[in-house]
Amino acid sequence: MSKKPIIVFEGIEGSGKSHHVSKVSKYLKSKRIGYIKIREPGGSLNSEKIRKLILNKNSNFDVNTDLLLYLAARSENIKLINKYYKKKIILIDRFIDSTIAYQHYGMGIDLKIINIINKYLLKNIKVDFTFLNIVNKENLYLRLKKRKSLNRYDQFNMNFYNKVQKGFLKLSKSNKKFYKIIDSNIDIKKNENLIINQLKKLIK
């Protein structure tokens, strides 16, 4: 594994992934270790524009349009990722697995289509490690309720989120060596330490 890995944080809404990306960023900054942090959709200037369109709660896209917008946002990030690939640690809040979990397992889009476009966009770019954050429906509901504003993807029903989370878990089982499942229903400090300890192993 590269000592400048691509590390992805995955999980459904309310699973704590963005919190842990932030904590890892602060840790790397404190150690003066070079890294970049992006999110999907988002990250680059143009990808952030697409993010606003996708997540606007007034948007009502066809599922295929949704998929293509997400992949368009990813396309805009590829130049940024290539610039720092194997030169700096790359932290990504959602990436390939989110597209498969949400658009295939959640919305029923043909997996072959997603894989073909991802392969075309990424070429030789490979994720080194994934932290998959899981959450039960009680905590998911409570965490979404506390948010000051909800975007379009915060407002699906529990059945949808359940399908997506099961999709993530299927993906993790296919490549266990490069995944760590983070149970966000337990103490958050314990998970922060667990992730930082794993990070140290990845970059030592």
The other form holds:
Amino acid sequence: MSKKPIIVFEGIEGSGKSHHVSKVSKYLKSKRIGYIKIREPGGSLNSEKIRKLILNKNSNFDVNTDLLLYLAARSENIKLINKYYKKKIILIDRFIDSTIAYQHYGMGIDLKIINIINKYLLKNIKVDFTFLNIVNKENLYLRLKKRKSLNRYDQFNMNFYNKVQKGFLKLSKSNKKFYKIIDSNIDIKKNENLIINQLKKLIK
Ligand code: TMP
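Same protein, different condition: the form predicted on its own was shown, now please give the form predicted in complex with ligand TMP.
Time for the whole complex; same chain goes first.
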């Protein structure tokens, strides 16, 4: 029986992670391999409601409120993840690393608090593999400029995104075996192949 891992795609804005999630889902569909796809914040019906609230340009929540809302959105996905855990491949566009990278490394919230709540929510759920997409400052700037509509989290300064990306990289270094860095500054097709090849190993 093939493996049914949880595979997460992480990275800052403009790093191409959502593109690769959609490529991987197309690949799995073409091979008739069962999977579900979630994004965070969002995914389930209630989590999507929370997403709208957090990312709305007119919201001006405190950083702690944001943290609790992201975690609330995650809480609403746990039932869905548990339902398919180990039964189907679960693709997640952002997960716990995003909370650590943005709320701790970016916004300075105590890591202990984030870890405690994540542990409380996830219990025995474990991520099997993470594709960390990275982007340089020039491409980040150009890609954000191209976006037709920007949400509340698309409008931080470069220094903030730099801190967040460094945070992601730190997380990946702590457990190299379970991460693959995808350099989105190089040819996108090359990266698509790289990801599909890694995916094949993860699900064989
Ligand atoms: P995205 O759907 O375009 O990736 O936007 C979601 C935004 O939410 C993105 O800026 C990252 C941010 N975010 C956090 O700050 N903390 C989190 O825990 C998650 C899941 C996302």
